[in-house]
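Single chain ahead, written as structure tokens, the form predicted alone.
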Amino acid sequence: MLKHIKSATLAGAMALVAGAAFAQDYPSKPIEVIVGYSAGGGTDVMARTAAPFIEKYLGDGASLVVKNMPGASGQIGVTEAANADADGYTLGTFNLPGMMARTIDREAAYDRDSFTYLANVVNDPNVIVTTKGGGLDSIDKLVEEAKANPGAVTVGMSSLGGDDHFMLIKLQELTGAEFTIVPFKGSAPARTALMGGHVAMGILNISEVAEFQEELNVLGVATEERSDFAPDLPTFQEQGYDLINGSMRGFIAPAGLPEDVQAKLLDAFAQLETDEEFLAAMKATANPVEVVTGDEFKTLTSDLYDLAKGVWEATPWN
């Protein structure tokens, strides 16, 4: 018996030493960051902009490699991240309320407890945009057309069950207008379809249209106050529509991440909040930064899940 106890004690001590060495050496190989949307969209831009700064704060020659896995409104990518080895070498982007909405409107192979919550980085408000020359150059005209011809106004958006979709639900409930949804595999193809005249309007995020204001009608921004990225753009509240909505974007890892590795990642992400170079890079892409890390990020996820569930279940088609 004593021999077995000594063997178990030695094995435990060796495991602790190995774990400490693992964390000390982390990262010793490239870290894959899975983005569940197409290249060029808001989530992809956030990931690629943040990556070199995370590399800097992780140190030791860290390398982050972005891998796009679009499909199923982001569900394919986040499921891949949730089910990866919990060793710190696979991270995923995480969108709210979208990723939690995927567990409400369809079968999902993950839930709120499937992740190690690293950091939310962006809080990006929704905008409604229309094609130039289409005549729908104000929110009033858009609503009037949709009410006069129910279902005739097509709406391009990055996914079903995400912030774009919730924004449309709120608009329909507020106005009684009826629209037809045309979902895409990301915001970039949705924007392309809109600019090509294949859909009449789009619901996107401010970061995704900031560079295209000469080519699109931006009818308003869904914030309480005007955005610093588009100070001349009126809010919907200013125009008589009580619409506040947006997309939060951040990073997760699989649940069960070693504590020391988690601590190293959390420290790296936390430093983004005060990195002037990073803030300038995000401002250049019109991405409003709002860093929330660790347990606070997990609580935010639970709160937005509850909100998304209430909005989704209140829609007449559910």
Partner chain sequence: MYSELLHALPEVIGFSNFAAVIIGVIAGIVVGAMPGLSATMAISVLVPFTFGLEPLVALGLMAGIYNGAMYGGAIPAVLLRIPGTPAAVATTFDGYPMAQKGEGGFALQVAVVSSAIGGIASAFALMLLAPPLSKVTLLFGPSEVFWVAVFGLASIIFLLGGNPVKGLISACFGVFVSVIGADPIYGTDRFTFGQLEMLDGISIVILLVGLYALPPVIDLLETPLKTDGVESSKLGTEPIWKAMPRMKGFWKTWLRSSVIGIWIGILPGAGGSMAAFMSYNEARRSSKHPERWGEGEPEGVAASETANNADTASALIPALTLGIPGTAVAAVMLGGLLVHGLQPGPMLFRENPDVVFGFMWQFLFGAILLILLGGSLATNSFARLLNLPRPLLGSVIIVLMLIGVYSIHGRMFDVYLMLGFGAVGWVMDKLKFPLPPVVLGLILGGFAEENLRLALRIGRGDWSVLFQNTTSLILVALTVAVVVGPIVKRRMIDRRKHAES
Given for the second form:
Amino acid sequence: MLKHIKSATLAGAMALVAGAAFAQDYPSKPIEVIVGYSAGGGTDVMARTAAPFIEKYLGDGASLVVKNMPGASGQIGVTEAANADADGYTLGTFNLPGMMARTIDREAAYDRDSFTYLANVVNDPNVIVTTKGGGLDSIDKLVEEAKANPGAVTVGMSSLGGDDHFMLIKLQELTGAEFTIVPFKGSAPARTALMGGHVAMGILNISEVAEFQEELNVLGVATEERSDFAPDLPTFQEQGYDLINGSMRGFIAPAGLPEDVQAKLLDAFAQLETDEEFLAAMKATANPVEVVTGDEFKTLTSDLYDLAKGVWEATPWN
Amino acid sequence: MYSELLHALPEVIGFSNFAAVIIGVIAGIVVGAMPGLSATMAISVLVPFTFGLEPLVALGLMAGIYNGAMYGGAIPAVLLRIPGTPAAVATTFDGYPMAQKGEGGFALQVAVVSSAIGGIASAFALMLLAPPLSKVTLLFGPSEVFWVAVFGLASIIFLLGGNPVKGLISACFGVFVSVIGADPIYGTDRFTFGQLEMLDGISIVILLVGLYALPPVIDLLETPLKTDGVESSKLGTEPIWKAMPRMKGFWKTWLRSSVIGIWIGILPGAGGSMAAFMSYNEARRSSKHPERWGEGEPEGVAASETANNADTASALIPALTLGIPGTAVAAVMLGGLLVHGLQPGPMLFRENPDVVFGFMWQFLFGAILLILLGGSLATNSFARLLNLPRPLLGSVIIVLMLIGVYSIHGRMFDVYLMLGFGAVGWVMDKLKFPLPPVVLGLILGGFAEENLRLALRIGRGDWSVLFQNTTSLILVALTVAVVVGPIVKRRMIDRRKHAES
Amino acid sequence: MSNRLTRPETLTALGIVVVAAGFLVPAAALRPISALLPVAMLVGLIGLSVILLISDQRKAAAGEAAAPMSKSPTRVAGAFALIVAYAVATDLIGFYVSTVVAVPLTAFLFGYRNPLGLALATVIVVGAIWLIFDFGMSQEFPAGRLWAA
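Switching forms now, from the form predicted alone to the form predicted together with the partner chain, please provide the structure.
What follows is the entire complex, opening with the chain shown before.
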């Protein structure tokens, strides 16, 4: 009996030592970062750009390996990350509001409590654009036209249940105007249809129109402060419309990470915000950076879930 | 713009950048020539790897692979009737009969010369006409693109083969497969049975490898012959300069197919296979002896191979200027550009002229290098490989099919799906159901539906939106002409015969 | 009478009808506009298969013998089973192990028995794949689900 207790204490002590050693050693092997999109997509570029900086801040020769698991708008990858071992050796990329909207509009094998929220890194705000020569060259004129002829203004955007869609819902609720949604497969085809005058208006993200400002009327940006990508572009708040919305990308780990590992990761991610070299690299790949870590990121996700849930209950999109 | 084009040249002919193109072309030919491996797969594997490379080295590799693979796909298409890439399906029509007649070597020479010509024409279009051609792309909204797809689907009629009922079954099957996945507008699941892997639709490469490569592999194992029918001695290769005079009558086909390929390339979504099918049909239509087509007519190989290379560089026109790639391969390449901070758009040409114009030069060099690298040497060495004992060749192809399909998305699900299509393909092959309508149906069915539904959204449910502008009406007229024309022509010939007798 | 129904084309036509009709069930749950194209294709498949069935039965009635699908069905079934087994093995015990076994095994079973040739082919194929994909491009193939658990 005594022997048993002895060995149990010993085992317990050993486990404690091992646990401490674990945190000190972390990371002792390569960390896998699961990206839910193909190599070369916006999320993939973010992960690959951030990886060397995270390695630097984790120190001790840490190494991050990006693994692409594309499919189902990122759902395959994020499901894999949510269900991985919570040991800090599997991280994943996370997109908002998409990942939360998927838990509402289809069956998902994860929910908002499945994750340890590390950091949101990119916040790409929405913009409203209209075709050149269409006459709708200000947000006031646009809203006026949509109110006078409900449904006559066609809106090109990427798929339903994404940030573009929620932006339009917010605009409709705010103004009472009514639009006809034309959901293209992705932003680039929507932008092209807009340039060709096949739709009247578009909801895109600032990074997607930064290179096209001469070809389109960009009416405003949905942020509190003006964006670095187009400093001359007024926000909607400046123009009297309280619209804040955007597409976000960040990093998560499975829920239940050991506390010290979590602290170490959070610390590494938090340092991205002030790293000039990182900021420059992100700007070159058209990723507007806004670092939000830990609990704040979790709150942000929860808020977006509630928004999506509310929209879904009022006007389900499929 | 043209001075910037010249300014970019010295950089491109630097050692490492030029070597990248050469390596790319060789790798591309090999990948294309291996049944099961495709250009899409090769470039998706390459993209993450290029993170650490200089932009022009990375882009040179990609340009080389793309050009090389579009020709490489012709090698197994001619020798084994397995198209190495989706765009080489039309090459099998006359290429394989030629090989059976002992003209395989000549077929491959026609293929390499035609590929190079198509590629060069396309590179020039990209270099000199990218901005104006991107304006043409803008003319095509959803309703116009819908009509382009219908036009393409109408050409299925010419691919039905001997038994129209079986041909139509094939076409319906292809179109049905194209609707599997998320609904294009609402995103709801259609026939995915809860499998997330099927939500993005079924990749053409998976279907193609299953339908086209598995049945021949089973055949290789079924009949225990020592070697395949095509032997290098019977390949009939002679030096390429000696073969050139036999091709001098092809210039009309080369010209026509180049134009078709470039045009299809600038329209987003349709891609190389449609270009090859259309150019094959047009070439046959204007041939003096259409009855020889399908029996080993070298001009058929020329038409298909010119067009599938002519849409390589031109597919990058909408990709670079508008961010909408013209083919699946161009879509993957766009990712490669993004990795190097090259954002598509009108500013791209102003902000990074050396890289963008350098990339264009690399396409041109890639196309020219095809003749040198893809000539007799490459062709002969591959023909030798096919002389392997049949069971061995079969088992090697099985391995290639598995890695080719697995590597696209990195998942076994696709491999099982491919085997399922393989079983279907084997039955179709034995019962003489034609395979080309399946391929065209898969490529164009979902594409037509998506654009029709977008057009209806824009027209708020009013179908007349499909006929509201000139571009649409021209396309409708063309489609009607293609479908009704041959029937009217045959009637008139019959009537004349009647009157004469 | 029964062998009239086991003609390959008749069986295929019946198979298409059954499968297409089966797919009509989930199609019924879709929105009309979403169901338009798939239902059109399924109905098309059913209609065309019925035509195929009738024409094949007419041939049968005329006493025309159906061509057999394969000269040696056992070899075909064996080849297919081997390919499926190879895919499953890759999934479960890993790509390299399965390939090292599958390449020589397939060739051997189907009539190529030269041991030197088999060994050489296996080494070249597996070696080249490892060198290009794993070593050169750090591309991973399935490591085997059995080991991961």
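On a predicted model such as this, the values are computed, not experimentally measured, just so you know. Residue numbers count along the first chain shown, from 1. Between two forms, the rigid core is the largest collection of C-alphas that superpose within 1.5 Å.
Participant: Can we say the CA of residue 141 moves by at least 2 Å between the two forms when the core is superposed?
Facilitator: Moves: yes, 2 Å or greater.
Participant: Using a rigid core superposition, assess whether residue 112 undergoes a CA shift of 2 Å or more between the two forms.
Facilitator: It does not reach a 2 Å shift.
Participant: Checking residue 248 here: with the core superposed, does its CA move 2 Å or more between the two forms?
Facilitator: Residue 248 C-alpha, core-superposed: shift of less than 2 Å.
Participant: Align on the rigid core first, then pass along the CA displacement of residue 164 between the two forms in angstrom.
Facilitator: Rounded to one decimal, the shift is 5.0 Å.
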